[in-house]
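Presented below, as structure tokens, is a lone chain in the form predicted on its own.
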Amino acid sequence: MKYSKALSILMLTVLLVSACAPKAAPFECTDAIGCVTIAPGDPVRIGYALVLSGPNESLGIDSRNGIEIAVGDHDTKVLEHPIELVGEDAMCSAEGGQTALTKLAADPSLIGIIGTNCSSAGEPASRIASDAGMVLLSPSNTAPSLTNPDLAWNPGYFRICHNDNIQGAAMAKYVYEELGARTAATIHDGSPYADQLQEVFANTFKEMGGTITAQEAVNVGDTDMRPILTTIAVGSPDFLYYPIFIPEGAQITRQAGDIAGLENTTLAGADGMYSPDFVEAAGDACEGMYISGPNLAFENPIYDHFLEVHLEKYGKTLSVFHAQAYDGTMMLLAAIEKVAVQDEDGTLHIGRQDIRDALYATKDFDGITGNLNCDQYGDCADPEIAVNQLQNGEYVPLWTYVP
């Protein structure tokens, strides 16, 4: 009977104590653009838009097997809350891009978004996460003018890769100091990416001293490039540089052998063709034409287990921009777990101003694609340019620029 008193007391004086102690204040959202509030057990989401159907899908895909690596490397939890991945196709288009962003900037549960492949879609994309609220990672998109704050840049947008600044001057410098060419001719398809491009590369090539025969485009869809061609042939360019997509891509390739003053030139194209796709598209007219892109010599253990993984869950990767997309997953998931405020019961509250100026602030970030560091406007690349040769259907790294 004593010791059952003497326990009623003691618990009596425990409630007593508990009752009397301060409790913690209730979370207060005091965000600029807003929080989004995560109940206990629930996922936290995560979108993305990428290129997931069409002739070129093989980006996309390659995309998203990043992405969904990065998130089983993070034991598919963050803050012991499950991971969620939303998807939407974004095509390589600004309709394809307006149509997949508004669909997920209408979720206020996602967090932020990866995507897109193609800068074309990147350009209303970045506008519909930006007016949301949410944050946008690219693992593709190398137009300039999406991080230029005078074009078409927007908060809350990041670019994981390289900037076609850097590719269009390293292209010209292979061109002209290791090919030796002096004359060449350019071709786009109207997209932000190959229009950008094509003239940073005509740009340099002019600065270096060489001349530019002609600067023509052609239509998504086009599939007669004779006449085009043939317009270029009359200047007979040493070097022939068309950085556009796969279908138009391969008939330019394909159809360039045909034209009369053409025989000698030399064709070449970016990281929108480099795809086993897009050898198989060209066919054998595609040997020994040059490809520009990233580097994907990356030299490091992580890259070494994405390999491993991909393999077993995928097969061989499918484009050049797998581990942008990796990288930029696992950025915006260290964001999540710098400014979450969580409380006792494992509710999160994550702000969005507060995730934007976590990605702004990143320095030093250790990825596959090397030491990531973005500046105010959303460039984050460590960039480092290859320019592959076509060989027996595999894509060789001959050459390799670091700015």
Given for the second form:
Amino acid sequence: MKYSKALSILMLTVLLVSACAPKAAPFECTDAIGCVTIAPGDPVRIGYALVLSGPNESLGIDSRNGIEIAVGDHDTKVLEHPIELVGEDAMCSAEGGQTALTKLAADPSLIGIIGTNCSSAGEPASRIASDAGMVLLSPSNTAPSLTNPDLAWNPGYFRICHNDNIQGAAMAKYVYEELGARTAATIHDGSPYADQLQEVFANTFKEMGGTITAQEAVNVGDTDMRPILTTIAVGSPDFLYYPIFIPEGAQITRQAGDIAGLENTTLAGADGMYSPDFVEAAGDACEGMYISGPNLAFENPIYDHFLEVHLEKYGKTLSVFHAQAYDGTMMLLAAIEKVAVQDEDGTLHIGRQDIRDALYATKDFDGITGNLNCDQYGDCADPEIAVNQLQNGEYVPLWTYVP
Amino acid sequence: MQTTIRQRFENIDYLDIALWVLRIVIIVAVLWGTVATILDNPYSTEQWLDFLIFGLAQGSLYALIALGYTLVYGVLLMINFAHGEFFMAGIFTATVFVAIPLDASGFTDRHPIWALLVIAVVAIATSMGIAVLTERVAYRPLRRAPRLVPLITAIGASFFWQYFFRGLYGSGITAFPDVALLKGSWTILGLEILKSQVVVIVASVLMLIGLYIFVMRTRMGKAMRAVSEDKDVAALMGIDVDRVIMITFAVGAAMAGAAGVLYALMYRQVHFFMGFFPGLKAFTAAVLGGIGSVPGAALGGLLLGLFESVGPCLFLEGLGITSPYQLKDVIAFTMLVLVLLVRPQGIMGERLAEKKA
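Given the form predicted on its own above, what does the protein look like in the form predicted together with the partner chain?
Complete assembly follows, chain above in first position.
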């Protein structure tokens, strides 16, 4: 008893003395939503949640390649700590996003996550990442709701790709002015991406003076599109926009040619169908159809370098959201470098709110996709939309649009 | 045991009343929608006929797959949830190893009929092989186990085959090559019908008739019916029960394999998950028609296909529901519920005798 009392006094003295010693004060976390501490030599962990299986996997693999190239360009290191990537398959559904993010958010050493691809996965993902104090940077969630504070916005959510308010308007403008279409119909698949994109398109098209003959919907997994196409044929629209995903989009493309009344209808989809896998699934029927998406004709030395590395590591095949994934990863790494507090022994302290603030404050960030500036709701893109036509199985850009 | 009207009224409870109200509400809604659609008819006669043909084609696919569920259920009283995977396995294998190489070599263009026959033979053989293997490895050891055990095993087998073929051929969509012979349409009785749909409907009807004859007129068919009546007595009569069950699986899978080929001709793409939804719908069709009955499965399949195709525009559009095609599964399953409320054994099902129940 006596000994222990003496011992505690001794320890207290030692503590006091050591505290008074002329050393740097130990880091104290004052961040509103917590800090991540990374011991010397431990990796800085970054998560990704992309669609890595199923019919739309080409979108996710393309983004993952972008992330890996970005990390490689950083020599797999940030502030002398190795970078470690932790990946989950978020699929292309709300359930997928929920599962992947729940798993990632349980890991307190993660600072940020790159993802998701599909907006349907993005809605739960944004909420879970935000609640866990992490940041989520999406390379390809384009649904307007995700950065709308009245709808599905959450603090800590950022996107590097365009907002579909721009893509939908661009498509309507192209169709009305360049193709001269006056009547149009749309099909969505109930996903936030497709539903909102066709809505923006339809509203813009109507404002310009066009007529929307039908706004229909299919289910994910449907194969028999002939009845719904027959319904649409009643209005004999000049133009049919179905900004959905690869399997259902390919079925509509193949079956539209069989329907009496749609022979002269121009077909078009959006970036969810911008993939060599779509061309494979739709076969000859997709020849001549239009696909909107981000303009991939980036002209800058970073992209030249990117393509070189990509060719060497992953081959020639590109889908649509690799550059955005690259830029998002670079932005996150830059934010870490900016806010991390480093102890003498190399320990890193990263404030979670600091990371968010740094990302919201992104100004003139020089990325592949342009000059990135984040607004208060996390829209960071420097968007340029291209309308492509499928010619001999290749996506050929015909027209571009900058808002 | 005649009950008087008075007694029947006394026996009515609230659940019955609720069920009757539900039935009446659904029927009124359907009639209302139908009348409203017909009054404001946006479709031409040709378009209505198109809906019917689309529905028949889709329905005959459901019917072919439903046969497998019904045959196995008839013999084993077991729901083989892996059946959709038999459907997928055959056509996926035939596409990867036969259809694509034949198309690339130009053989399909020169001899389309032969090419289709080879594709069909490979697809059917693969489906049958997978089915027999599944039966032997996963189901036969559980023959005497409680009925839930093989059911869960079947679900497991379904996952196993899905991911087995995903590992084998990849998780993307593989395009089934176009067959030039089946492009375009024929005019039959003044109606333009897609060639592929004519082939699907005709082939399905022939196969349904063939199967009916097989079950009703051949020795093996007789043995199947005997086993379905009572396995033990059938064995006493000198029937090799294991062999009959194996052949039942093989015949069901052959129908599924053929359905796979027809599916590929209509939709021209295959992937590892393609068996799931058609399998679920076909199961619904089998229950609708009366599980265990061959003509019932055929009728259930056709009805389901027709309702999915015609239903959304006929029933729902008149009610002012936007994008009605998203609700076609609701129509299919509502129909199932309605039929089961009135006839729990399905349209052509027989009431279960005590020994089976």
